[in-house]
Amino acid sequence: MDIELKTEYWEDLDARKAFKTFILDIHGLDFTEWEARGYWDKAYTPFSYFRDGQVIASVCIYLLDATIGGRTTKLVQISGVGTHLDWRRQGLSRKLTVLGLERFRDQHEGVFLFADEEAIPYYLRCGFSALDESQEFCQINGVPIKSGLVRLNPSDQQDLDKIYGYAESRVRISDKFSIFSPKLLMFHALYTLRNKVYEIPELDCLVFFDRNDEVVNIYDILGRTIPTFEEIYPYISSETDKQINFHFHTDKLGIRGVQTRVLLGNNTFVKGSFPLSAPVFPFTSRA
């Protein structure tokens, strides 16, 4: 096969382009925005066969910071994964997976990714194995409404500087487990939480949170300082709240009746063993 494997290239933006398209092609997803906004992040390491100067088959590597139980660790999330249709059934994103975990072997005490549903039979050939994943919430009653909610719009550059700089200077939202990695938050702000990110001044923290009728979902909380619950929440509050959903673990918020669930969907599998078992992974975590 007239094919070359490239890694650690996002210097070569020839290769770095063709990289994007890849991903648009393959994910639908575009990382024109990400990119522009100056938050690329060389810790997200791509291993790509390339033919004709194009992408046909790829794999990303992204070592991440992570806290498990008071101490710091590197954890690795396997993300970007595709081979185009005429080069599938050939090995390549098998063998650009075992590169790229081979590479980064010592770095890190866990593997893991989530997996779209038609990959899951993929991944479990590949030698990974379903991990159960939790949610934590509590039932909550409206209380009344303080004054200070800013909504930010990360179209604004003003407010995107500020938004990256409490993603910077952050502690970590949970002592069991957390994930520090303020490009790949930056993505999330851009894409994902776009419409949800709200300053509280007056706490010095940023939430990511939104409403479904009667439910909160609070995405993440970023402070130099953490803000207990209860101090969080009459900013965030609406009188026909009745549950809040937490997409990270709560030891810092000093909340009195959580409740923990076993969280299905997001197809979350590791390789080999992993440090924790049934954790709530950080919204913002996710590649």
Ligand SMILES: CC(C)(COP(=O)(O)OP(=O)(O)OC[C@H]1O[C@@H](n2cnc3c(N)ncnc32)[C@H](O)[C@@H]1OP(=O)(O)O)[C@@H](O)C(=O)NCCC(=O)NCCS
Contents of the next structure:
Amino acid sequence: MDIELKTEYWEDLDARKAFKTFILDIHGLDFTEWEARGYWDKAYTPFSYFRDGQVIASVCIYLLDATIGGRTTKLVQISGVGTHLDWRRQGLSRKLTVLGLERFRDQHEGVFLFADEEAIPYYLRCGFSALDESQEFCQINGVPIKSGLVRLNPSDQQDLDKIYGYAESRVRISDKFSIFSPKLLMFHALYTLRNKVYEIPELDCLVFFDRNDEVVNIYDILGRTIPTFEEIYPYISSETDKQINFHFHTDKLGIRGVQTRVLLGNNTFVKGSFPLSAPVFPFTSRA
Ligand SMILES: CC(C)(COP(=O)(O)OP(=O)(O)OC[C@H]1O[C@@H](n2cnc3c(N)ncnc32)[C@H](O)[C@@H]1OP(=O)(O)O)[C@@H](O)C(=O)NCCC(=O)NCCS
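Can you switch from the form predicted alone and show the form predicted in complex with this ligand instead?
To see the whole picture, the full complex is given below, headed by that same chain.
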């Protein structure tokens, strides 16, 4: 086979472009804005097979700074996994995964990923196992609204700079489990949470949230200190609110009556042992 293995090739702009094209083809995800705005992350390490300048199979290993039980540590997230249709079932993806994990062996405490439904049989064949995830939530009644919530617009460079400033200087959202990755956070600010970024200047924090009828989803809170939930809620409250879902562990928010349930649907997989059971994976740590 006339194929070439490449890794750590982000400085090679042709190869990087081929990677972007591949991810767009396989996952429908266009990294152009994340790159153009300057948030491309070197810690997101590609292991790819190339043929005639094109990527035919690729796996990315993302070494992430984490906090677990108050300890600073590292975890690996596998993402950007794909093999071109013509090259499937020839062991390419498995080989890239083995190579990638070998390269980062001994540098982390655990490996996780979120699988697309149709890729589950593949991950099982490759020795990954499902990990239960949890979600924390609480029942709530709206409270009198405080003014001062400011919607930020990621299309505006000043707002984007402000978001990145918060991302870099944030304290961990949870001592139980959090992940610190400003550039990955910016991916979410530009893509998955683009219309959900708000600042509360009086509390010197950002809140990523949305509302579906009676249910509020809070995806992340960024600040140099983390205000209590009681301080934050009046700024985002609505009289129709009945429930808040948190997409991270809430141990620092001082909430009374927080409940935990099993979260279904993320298809979280790990390789070997993982240092947490039934964790809440922070939404903004997904690559
Ligand atoms: C999932 C995917 C990456 C697998 O790539 P691949 O290069 O064909 O995988 P490999 O050839 O390395 O397969 C490794 C093992 O998994 C098995 N396997 C691969 N795809 C499978 C499938 N769809 N169902 C069942 N088993 C599968 C292979 O038979 C092989 O098993 P074996 O070694 O015991 O024979 C590829 O099908 C793909 O790109 N799918 C679309 C994108 C996607 O879903 N990516 C993952 C997102 S989380």
